[in-house]
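Take a look at this single chain in structure tokens; it is the form predicted alone.
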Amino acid sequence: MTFQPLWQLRAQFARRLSRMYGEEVPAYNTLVDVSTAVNEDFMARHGADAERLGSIGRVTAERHGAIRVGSPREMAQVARVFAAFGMHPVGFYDLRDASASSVPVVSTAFRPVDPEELARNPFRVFTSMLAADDPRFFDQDLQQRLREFIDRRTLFPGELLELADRSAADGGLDTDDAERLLRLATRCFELSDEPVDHAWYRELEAVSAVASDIGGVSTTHINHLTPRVLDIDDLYARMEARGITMIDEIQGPPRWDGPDVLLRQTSFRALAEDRVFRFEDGTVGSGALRVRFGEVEQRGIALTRAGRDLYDRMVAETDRRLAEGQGNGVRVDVARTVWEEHLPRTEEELALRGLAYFTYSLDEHALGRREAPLAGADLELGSLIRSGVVVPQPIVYEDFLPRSAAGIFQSNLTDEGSRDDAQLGTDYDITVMSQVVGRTVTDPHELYQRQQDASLARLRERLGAVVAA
């Protein structure tokens, strides 16, 4: 039998899940096609440079999936099967307050952690758990009917969670068990056609329609699966000429003239999806809900530290403006002006700067015309950057914004649901995060910064000298 490593069963993974997911909302299917097309023509109008933030190869295969899930256990089940497939619990997001709607949701994102990997397949989950134990949305007696019923329902057979521990520990499975593997996997985030309790839902919807989602039917599913692109303005024009109703506006950072950075993201409403009711009177019947949609993203260069506090300052005071009547009330017009005003207009600034993240090499010709050796020299970093010498390549930001998916989430609810601010809210971060999925979260900075390093102590060793960041 083939032993496949864990980045193949990740890569089947995603396939399996993309042609699900196309089946049961051919929508996405669209998406997938006008994001290659997208892909394509950037590609010949721009050429090598349109694979600076990853290879067409990379970009046209890279999917990241979104599920819930209602409590602590079932959030360590999931991280238990997405370790079958090399990912990994990587930052936390609290959505709860980064939305004007009801979202009571607090968020991680399983993904691989190793460069390599990450070139391999990203294949990426951001999953999502219920706050259900946070009296701002929920009081004490839904508190424990939420419980109570995630805890009477199974998302994860004991059969798919005992290959996905042997597959994490042994890093891959033989043929037969990969794919019993990927077909319990694949099951477990299919639509369900159970009945779902009308009242039941009725009630959790409108406290938050996210709410009900996740704490309103026995199962879980893929909410939505996103495609990425390398032009997401020219997919969302694309779109709507095809008469598919996009969320009003793109979600993060605003097109402009200088590097993109982190994360733009937009998605399709909502459809309406049939499923089928239990009513209050015990019969059974058809019904809609809508709650699944199909995002797109496009990538940009991660950040520092410094640079997201620079971020949030840009977006904070592009929420000022708009707040004082600037720009007609367009968002995009506003941020725009306020990323020109404070945001280095090259990657090389960002590096100069360390705004952002890159892996540093030496250019051997620019390295040859120098008349005075490095070797032995205590050398300045940008000093090197300004002459050429060293060459800064952009790390691609791999994770998520807690604003946009927010934003994402709203944009796609029917209503704004109910929450109560007189309540103090439960205490969610990394930490607690960690202690859920039964597993060190780990902080998304650490691991570009790891990244950043390895190639500065390369450069180093290749120089011959002490090089300053």
Given for the second form:
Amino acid sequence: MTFQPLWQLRAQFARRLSRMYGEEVPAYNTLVDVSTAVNEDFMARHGADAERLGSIGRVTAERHGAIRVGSPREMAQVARVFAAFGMHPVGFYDLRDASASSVPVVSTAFRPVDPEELARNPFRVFTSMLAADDPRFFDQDLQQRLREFIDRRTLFPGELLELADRSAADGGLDTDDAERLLRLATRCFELSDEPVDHAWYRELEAVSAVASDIGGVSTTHINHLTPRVLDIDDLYARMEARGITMIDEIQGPPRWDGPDVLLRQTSFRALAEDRVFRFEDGTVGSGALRVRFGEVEQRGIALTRAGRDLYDRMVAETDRRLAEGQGNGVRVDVARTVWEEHLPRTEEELALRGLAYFTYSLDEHALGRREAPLAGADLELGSLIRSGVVVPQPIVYEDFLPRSAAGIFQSNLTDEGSRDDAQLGTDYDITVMSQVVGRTVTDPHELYQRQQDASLARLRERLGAVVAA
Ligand code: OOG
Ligand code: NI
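Okay, that one was the form predicted alone. Can I see the form predicted in complex with ligand OOG too?
The next block holds the full complex; its first chain is the one shown before.
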């Protein structure tokens, strides 16, 4: 029996979910095919440069999924399932206030945290929990019934949770157990054919389509599975050319003539899927629900806290100009102008200004060509970069953006839902989320910083000198 380490389990988990989702939502297969073609063409055009933010092997296999659960108990359980695949909670996202319409969830993402693990397979799942205790969305009576409904269901069978704990503790499983784990885990995210209680579903839907999707059914399911592309504008155009209508614009940073930062995403709207309902009069019949959709992403460089502050200011400035009527209301056009005014045009400049994360490596040839030994001010990181002795390699952004996430949720709601802002919302933050999940939710900045610091430490060792950052 061969032992399967976590990363192999994770890669297989992603593949099996991908196969399942492709059977359930055929348009997903189209999206994957088009993404592959976009990436191949991009590689042909850009050569080795195309792999600056991840090897083509990694990018081709790369997916993120999204799932939604209903309670702290379910959140803690799904955390155990993901730990079996080496995926840990990173980042806290509060989508309740990130959108105007009713999106009553708080979220984290489960993903590998070590650079080597990310390089092997970066599968991540954006995981949202219904804030069923938030009185702005649910009154006392509905809260009570929602809790009862969710507490009655079992999303993750005991056998799966036990296998998962063993995989996490032992760093993997033998073939037979691995197969069982994969089968059980994949099945948990399949769309169920259990009849949906029509009256209950509609009651929740009146509050929020997200609430009914989570608390109106007896199981959870993959909400979308997202491939990564190297050129999202190309992808967008090719999908439209195939007659698949995408949402109006690409979320996140605009296309511009400078480094791509953070994350750009776009999606096509949820398609109607047949579901079985149990109606108010007791009859069972079919109906349609629109909840699952297709999304695609392009990843850029991770920004430091200072870079992120600048990003947030640029987004606010874009909003301000749009409200003033600039750019004929086309957000990406206004954003491009703002980017050109504020964001450095080169990666090197981002590094020198401490706006993005990089790993720093030594260019032995450049060092060898120097006549004088490095000393004093030459050893400042900025001078080392400028003189070409040290080369910054961008660290790719592995996380999500709350505003884009809210936009993705929102673009798939047909209705605003309802919320009562006179009520005080329940408090959630990364600390509360850690308690809910039952393990520490890591701040993504810590991970990027650690990776950058490790490269600087290697540099210091190699140069036998202090490199001042
Ligand atoms: C999650 C939406 C967030 C993303 O890519 O930002 C997300 C959901 O719809 O459940 O997946
Ligand atoms: Ni997504």
